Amino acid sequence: MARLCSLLLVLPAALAAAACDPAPGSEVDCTPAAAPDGIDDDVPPVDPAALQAWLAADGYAGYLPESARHPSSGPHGAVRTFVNARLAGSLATCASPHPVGSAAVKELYDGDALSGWAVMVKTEAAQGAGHWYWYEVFDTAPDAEAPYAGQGLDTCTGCHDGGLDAVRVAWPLR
């Protein structure tokens, strides 16, 4: 029987700022997938003026991406996730905690327009939401100042900690 592991969970966009409980039949068999090779291991800085000045210079360009923009099952709008290589191995193994260095970069939309990023970079090596830097900016300019910046960010871990080790993302992605 394969192992399951809650890396899907989908919530109504409507109540994604409410309540971020699993809904029913959110499970996703991750067992077959392989992190692929190739993929760039890079991890984004955790200072925000450097983290907002990589993510315009494109820094996460050779990190795994979804293959298209979605709408997001939480409060991002319209996203395309891309991660880097360690974490696209541990989600490929259902890993939890994952590795120190552990990242993503959620590209935010505005309709076809790049509007800003959502980042989350696994610093401590235990587990749950409050071990990863967490970053969201509506902004693509390489000096704007992001809203939303630190280590256990409560804006963010209300709703990953439902993720595993905080990864809310499907694998393999889509």
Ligand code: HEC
Given for the second form:
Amino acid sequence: MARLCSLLLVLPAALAAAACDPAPGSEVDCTPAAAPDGIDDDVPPVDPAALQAWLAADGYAGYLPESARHPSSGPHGAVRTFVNARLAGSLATCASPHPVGSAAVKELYDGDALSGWAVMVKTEAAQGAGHWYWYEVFDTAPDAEAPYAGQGLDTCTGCHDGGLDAVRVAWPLR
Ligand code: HEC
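The structure above corresponds to the form predicted alone; please provide the structure of the form predicted together with the named molecule.
In what comes next, the whole complex appears, and the chain from above leads the way.
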């Protein structure tokens, strides 16, 4: 299925969207390309307090990063996304759904200062934004409380259902 899907991705977007796993009308920007070796495969904790401490302690330091921060094409301000080895390996073939334990961390910036994070962690095997844990916080203190945290959170799933099993970042990472 993954292979069929990646072939279809070279067809016009509307046709590919209709034939592939992601929902019709989705915006998938994925070109099959091997992930580099040596990416950390740590899975972020899906408890809000533990996750905030993990983020503040740079738990994603070994993830594969985008080369630089850039304006978000969504609502996220200036951002830089990092993915763990499991998600990178899955994106390498533009697979969908991604395996349980796939994770993305997006750094949020206010000018030059890191101001928070948006996180998604695949918690269930089935495809779609409802099968991820979602988290967003606008404070970098290790004990800050996140306004958004939860499995299949409505605030996040609307936009993210349009991605490749809810992942919207372009692959290969830029
Ligand atoms: C209005 C649409 C929209 C909403 C709502 C939204 N996002 Fe996103 N998100 C995007 C887009 C578009 C990207 C692609 C990269 C970018 O930011 O340019 C993205 C990227 C991400 C990424 C990086 C991995 C990926 O999928 O590319 C994470 C993590 C993320 N969002 C988390 C969240 C969380 C958590 C919420 C809810 C609190 C949320 N997003 C709500 C549009 C949205």
